[in-house]
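Heads up, the chain below is alone and in the form predicted alone; it's given as structure tokens.
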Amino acid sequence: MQLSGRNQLPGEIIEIKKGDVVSEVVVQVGEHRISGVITTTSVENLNLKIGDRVTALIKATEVSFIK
């Protein structure tokens, strides 16, 4: 599989919060967290649970960086 998406971080899931429509899923990266809001259909498709190891994928139009 080829994606455009060039932001490609390996983590593990450590939390997930599900909503009705939509569900937070928090991914520990390194020292980092990472946070992203999907569908819950997506998450019972992809059968993602909490130790899971996973890859957040950033594809955005802007990122704004703090000196």
Given for the second form:
There are 6 protein chains.
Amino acid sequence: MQLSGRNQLPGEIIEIKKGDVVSEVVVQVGEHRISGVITTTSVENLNLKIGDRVTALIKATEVSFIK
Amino acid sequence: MQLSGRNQLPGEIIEIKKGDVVSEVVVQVGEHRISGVITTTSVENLNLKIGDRVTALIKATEVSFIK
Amino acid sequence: MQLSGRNQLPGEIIEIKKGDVVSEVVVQVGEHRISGVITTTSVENLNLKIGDRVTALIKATEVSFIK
Amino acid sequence: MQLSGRNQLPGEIIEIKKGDVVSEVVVQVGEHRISGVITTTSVENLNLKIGDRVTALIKATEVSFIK
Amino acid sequence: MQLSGRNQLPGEIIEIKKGDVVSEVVVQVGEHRISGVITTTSVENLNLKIGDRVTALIKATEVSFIK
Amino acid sequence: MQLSGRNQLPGEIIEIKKGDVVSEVVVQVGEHRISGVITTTSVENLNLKIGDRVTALIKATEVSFIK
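Form predicted in complex with a further copy of the same chain structure, per the form predicted alone context:
The complete assembly is shown below, putting the previous chain first.
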């Protein structure tokens, strides 16, 4: 299985802030932290927990740059 | 100046694939590569070039996870 | 510091609806109102308050049109 | 017909930069300019032309803020 | 009225999970279910209810593929 | 391997419009067509061809509704 999403950053979940409809999941990727907001339904369906190894997936069209 | 975007990844531009309307900019961030698609107008306005130090900016709502 | 985001609309915060994980921030930009949903963590990190001058930032790839 | 998109900005098309797959459409909204990147297929299906009255549509989850 | 959004999927609302700031709306489209997260303000402005006929709207730049 | 993306629509590629930087991929999903714009690099990396079985992936936060 391959994904068209150009950016795939593997790491470990260090924080889950669970909300009523959406939750924030924070992943340590090397020295960086990546925060993602996904539905709480997805957090439960994937049974995401602190310490899980996951890959953050980001479409190239969603990236901006600061110079 | 501060940005609400939760994910800010500093790195160096290693590739620019310039297109008619949009361009792909690839940034080396530590051991990872982040690809972003932005307008060619923005590439020109910011005068982006290989070797430039930039920060990739990603909104938390744009991040998905694979487990 | 320059941003690749093509759309930057300066205005004043007129409403903040704070939620458990995400919050809605409404900005008056001339005669228009721009609503943005960002993480509550970002609202707190930037210490956003009613009356603050901010700039709404929107990537060109996120804009659709109705005719 | 009503749309859930919170941000609807009416204006006039002042520029169309047509590309092979996507095109950039620039709309004058009061004193601001809004750039959107949509498929060239949509530009043709909607028969978008300079001078057309259109409404730019932006989902609240796509808006970031700079302070 | 026409929309530039390339993907328009008509269906019937089968579930609304109302949150403090955003809500999840699930629409049955033929044999598939489409989940959307929109502001709770929009759910109320459009007076969305289970059983309503709506059309899910998705911009082409937001679609990824798995092979 | 599981994805947090709530909307996963399996189908068959019926059209690929290849551009210099991004390409449009059209997938027949039952009676509907889903168009996605991804990087041409991804089209080549995944070796996407007409007739391929793929799954369109859409994050819930990217879905709007029309009523």
